[in-house]
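A lone chain, given as structure tokens: the form predicted on its own.
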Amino acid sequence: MTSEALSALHPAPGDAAAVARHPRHVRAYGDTTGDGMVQLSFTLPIPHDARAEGAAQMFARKMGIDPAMVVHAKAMGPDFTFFVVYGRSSVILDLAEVPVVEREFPILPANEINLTIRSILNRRLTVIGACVGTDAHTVGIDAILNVKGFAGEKGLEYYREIKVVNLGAQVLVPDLVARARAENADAVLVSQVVTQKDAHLTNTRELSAALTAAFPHGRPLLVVGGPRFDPAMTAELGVDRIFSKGTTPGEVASYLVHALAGGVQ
């Protein structure tokens, strides 16, 4: 964490306006400031009835929210019910306590990461990208490989020393480690948004076993993208480097020379 999100978190003492900026601790806001008011939709499969509404009231509270009032409810067919249920949540945050993975490397401009590539490497950078499984969701990998880019960025494709491979949707990966071989890839980039019973994991994991093993002297970077990916989980996944939503052409970019020049392997 930067010394400036510290400060902020742990204010000097007697600075009564940065305590009031920036509270330590915190609750959840609804009506008024540290009410703990929260808002939470489920669904229970049970159909829709009064007992329905009770047993959702009651899971409720079961969370710790009390009171806990049924606001919205909803049948799903004959045999589901969904629920949004407002009501208070004694939880509170020390915000000291808050993991954060801290960018560690400096986004640079366009011709700065042209010309690193090219020093370091005397050649194109080679990057293959692809959603993997059954994911057909292109619009992520998309945004960060094609030219049209994404918020503004070009992407990847519109650097000169970048080679971009984009496959597609739906690519297994016996055969995005093929094309990898084939194309002697630097970095294999993966979004991911099918995350139904963690799909997203289970195909990382198979992913990143598959080209270490097809890349006994040195893989290639290994670079996952999603909204459902937390950034924390790198080594758990066995991937060099997690994005999550928001994530834009140039950080890409600037990650993949900042790793190209030993700055994380």
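Since we've got the form predicted on its own here, give me the form predicted together with another copy of the chain too.
Single chain only below; no partners, no other molecules.
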């Protein structure tokens, strides 16, 4: 770490507020700059006996918390113990290293989106939406697609130049791919809410492979969304864009015309 970074962690008295305002290296903050305090809770599959609190402390220390205070330990039956730990985390974050998924496109008003589609495609843009696999959580995809929309913004159905085919829930990947071919879809929008055992990742990879295979001359845009997706994983999952918690329809529409206009290869 540079000495400049170090001094940011230990500001000189007097100018602390100024220096601390935008340092590059930061620690967790309990009640004092640089104190590194965090709260952690977890269960260990061990009985709550003399060893338990020591085990919890060691666990926390292995996560880089030192000193670690085991402030709560509770037996849950004979084989498990729940712990709450407070302590100082050794992590120093270099903010310059944090990958930022900045929005790579401007947010456009509805009329401009309609105009752009018309001028580029000279026809309506066809979008197919679905929850694939066994996922039946449609509220998220409906929020994006239905006229009613989300957070005060109308959904994609509201856009004159967008044709929305919403297949609903629990759609099988082959059915979705077939429909995309039949409709000659420009974009496939898929929602995945259930994440247990990484179902969302598995399903997305499966869909991406199937779609690519079904469209040898270039597949439609593939956009996935859901509250627990990491937007930085597009390459890993083989999709064009990932939207997470709190997405609004306007963002999705703006992204689509941006991609259409060549923002995506």
